[in-house]
Amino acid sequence: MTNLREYLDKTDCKNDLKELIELIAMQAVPIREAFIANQSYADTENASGEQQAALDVWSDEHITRILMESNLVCEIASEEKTDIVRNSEAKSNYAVVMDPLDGSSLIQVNLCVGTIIGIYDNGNALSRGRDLRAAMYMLYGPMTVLTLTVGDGVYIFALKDGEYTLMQGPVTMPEGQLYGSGGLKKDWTKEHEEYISEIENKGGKLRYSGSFVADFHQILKYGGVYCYPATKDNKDGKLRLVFEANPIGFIAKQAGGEISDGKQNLLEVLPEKPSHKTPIYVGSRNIIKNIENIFKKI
């Protein structure tokens, strides 16, 4: 069986790139530990305004002080923080995004959660998703997955006894029948609206926990579309290009997928700042290709 060392050492990657996958990934253990002693709400709010569960801001000042002392990482971008946050004694140029803790509202309920990374080599973390080095994601589920890309396919590994084993790859996202929607029903646009009806007309299975990490993972196993689109009253959607859109756009991307806004491919949009937020629609390459379609007509 393949390791996830010896699967990044038949890659491209710098020995830096592969020891900060590496680091990143083992971060699974503890966080996974922490969930027991993070079960309520904190008293505060993240860089979006949303209330922060205990492990949102546990995994975040994790992680966060785990890269900051490798060196390995000249810049962080958070979900969690307003602010990036740089380090001046980095003896790398790679740039981390991430969403610490994502669908942390459902770690009460013992529902799927993940951490999404993305990592860029440019030192620059507010760069558009096509540049991205690397991109992956750790699932909690019940097994601890990682999903993972350094640009050369899609890999997937379980956790076992401290070591990460190679379960399949290169994936290839299939075309099917999934799909789950965030918002409102009521709110929808009329755009997204006949969308979602002409999927369900289709035959389109319902799949949506509220976890994007761990609702996307099935579209990329089973094939489909994941979306969360702009409503009536925000056009902005919810999701956030940085932290969530463009890692799982990346990954997406590398397993014969796409993902959108509806109207543009995601990866080529510049961010305009940390928490740039934007309607969401990733998975199988001709449902969004459908998307976009139905988008230019109405």
Ligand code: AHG
Given for the second form:
Amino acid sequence: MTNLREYLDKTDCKNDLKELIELIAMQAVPIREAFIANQSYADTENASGEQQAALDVWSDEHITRILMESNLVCEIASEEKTDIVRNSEAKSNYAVVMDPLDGSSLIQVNLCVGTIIGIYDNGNALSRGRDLRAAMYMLYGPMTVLTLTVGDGVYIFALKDGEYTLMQGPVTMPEGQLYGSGGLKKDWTKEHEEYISEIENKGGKLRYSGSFVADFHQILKYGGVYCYPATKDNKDGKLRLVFEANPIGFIAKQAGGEISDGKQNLLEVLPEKPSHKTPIYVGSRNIIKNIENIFKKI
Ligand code: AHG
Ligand code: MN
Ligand code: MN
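Form predicted on its own done, so how does the form predicted together with this ligand look?
So here's everything in the complex, that chain up top.
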């Protein structure tokens, strides 16, 4: 069985990038252990004006401390921070973007949540998603699973006895029937309503848990689409380009899928600010092309 380091040694990653990926991946252990003592909500908000879960804050502070102490990272942009954190002592040009804990509403009901990470080697956390050097997520489910790409396909590892073992890869996202959509149905736009109704008429099966990273992991395996659309009262939707769309979209693209805001490839969009919000359609290539056709038609 191949472990994470053996896989990384077969890639073109520089040693400091391998070290950084392993360091981040191993934080799944303390984060999982922190669940039981961090079940509540903090009395603070993040940059998107959302109330923070205690585990949001704990995970953000933990990963930030580990990265700063490593001196492997020159800047960190986090969903839980308003400003980018910079490290003048850094001995590398890696910039990390992160959603430390995605799916926070599920912490108190013990459903699957995760940590989403993007790594740039150009020192700029506000780069386009297409410029990512690596993207990964740790998924805290019945198993702890790491999904990783360093730009040469998508590989899935499982954590056992403190070591990640390769389970699957390179992963190819099939065309599939699963779909999930955020936003209240009463607030959906006519384009989004038409899109969902077409999917349902073709036998679409609803899969929407409240955790983007968990719902995406199903789409990666079985095919389909995850949507968090623009709504009548919120033209930018809810999710964040930098911390959620770009790393997950980069992984989707590496597996043969696509990510769009309904009109364009989101990996081409230059972030305006860390908390830049965007509508998201991510999943199988043809099903994503279909939403773009609907937006063109209407
Ligand atoms: P986060 O916990 O990082 O704020 O992300 C939550 C996101 C996403 O993970 C999930 O799919 C979506 O918000 C759920 O939103 P709704 O509760 O509005 O459906
Ligand atoms: Mn999130
Ligand atoms: Mn989050």
